[in-house]
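What follows is a single chain, given as structure tokens, in the form predicted alone.
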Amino acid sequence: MGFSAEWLALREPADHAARDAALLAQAAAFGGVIVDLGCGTGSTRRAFGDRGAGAVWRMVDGDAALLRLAGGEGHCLDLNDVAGLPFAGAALVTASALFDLVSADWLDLLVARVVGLRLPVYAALNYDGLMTWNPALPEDAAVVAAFNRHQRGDKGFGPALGPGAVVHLAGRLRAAGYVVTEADSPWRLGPDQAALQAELLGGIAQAAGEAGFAGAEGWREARMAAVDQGICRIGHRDLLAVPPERVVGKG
């Protein structure tokens, strides 16, 4: 798994606009030491903004170059080593656009650690498998199906959960007694985000082609011809999971 700083910068405005505001505010209220997994260049920290004032950000990523841009307390680590993640003294674990890339086994190990430490989890911008465009094209459904198959391939953590990540994570945390709240956080991209749409279309078409859809490049070309007028919606889900003893108003 790897992402460029340029791609992360291009998508950040859409990410910030998409996050569910209520869940973000609730997550920021925990304060203290926040461990941000797969932090990239620090977009989650910037999304918290003033709401995260006073928090100590423990930034975790396997890419040292991205970590240098992230701010906070950098930890260059292999995220596959779940037992080695720096959770000591933490108040909150966050991850954005990460859990759809990991395997069920990896996520189960993470859940076991956070539950054992009674840590809240804020997981934002997890792809949910839903993509739509206006105007529609006849090939859209086939492209989405092929892309979703590709999303379940190995992204560096074993066979990825892809669009099933939030369902899996929410189920495991609810089974552990956590109070779990979910919300939609879709990208809504219009002509003013043509550059992001163009990059996105290239990535979708490449993945769909690798997953066996022969018409992926023709679909990309047709979509690119209308990118200055087209609108697309890319579905994501946000999740906040809190041990019952830490829910506001209880205990």
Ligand SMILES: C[S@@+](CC[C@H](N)C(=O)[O-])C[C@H]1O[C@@H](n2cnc3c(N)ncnc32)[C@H](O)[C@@H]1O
Contents of the next structure:
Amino acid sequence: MGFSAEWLALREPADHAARDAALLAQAAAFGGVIVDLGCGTGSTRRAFGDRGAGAVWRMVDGDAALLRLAGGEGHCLDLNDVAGLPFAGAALVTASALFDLVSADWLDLLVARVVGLRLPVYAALNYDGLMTWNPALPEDAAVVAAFNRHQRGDKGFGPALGPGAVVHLAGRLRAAGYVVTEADSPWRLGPDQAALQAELLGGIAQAAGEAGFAGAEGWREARMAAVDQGICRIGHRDLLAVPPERVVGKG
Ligand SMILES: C[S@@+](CC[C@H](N)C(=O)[O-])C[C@H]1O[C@@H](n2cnc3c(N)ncnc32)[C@H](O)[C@@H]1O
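Having gone through the form predicted alone, I am curious about the other one (the form predicted together with the named molecule); can you provide its structure?
Okay, now the whole complex, with that chain kicking things off.
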């Protein structure tokens, strides 16, 4: 599915509807300098809306064209250089639809840096491996299994955590003493989001095919034929992790 501005724009309404509202509000309350990792065109900044208006947004992405659309203070960087991420003076680190792309080693390096700086982390819309359609097709389970195998391939950071990203991140941050709150943030796509569904089905089928599921294209065609009738649920999970001394009410 790539990271074109068009794809990011197509998914943004579904992303904004899916984000857990309580975690978003708690994250936005930190204010100050917010470092948005893999910011794309700035979806997290727009999701914060007025609540993030007083913040300084430090936008980090490796794609200069996306970064130009993101607003804020742009940093065109390769996220693989974890030590070089611009965290000086930050109040909050955010990321959306990013951590399922990264490896366990990368995430461990990031956790070490944020924990060292006592920074809260708000990570939204991490794919959790659960996709369902109603009405169902017999091939759905095999497609999801193949797609999830593909999700664990290398997306530029070494073997990706894919659907295991939030479990890994939450575990590491809890082990470091952070207070971690998680919430489901699934896309629920109906006939009114046919264009997003069509792109999504293409991307899922391509990945499932690359991961060895021979019937992927037939499945996509059958799913496309039913796109104006059914509903699909694409599972995501949001996470907010806060150092105990910064939990609201503890001073
Ligand atoms: C799925 S998009 C999410 C964008 C945005 N956070 C959103 O929710 O719309 C992932 C983003 O991570 C960026 N990215 C992926 N690998 C990267 C890397 N190694 N260095 C810097 N940015 C990277 C991509 O350019 C893309 O903008």
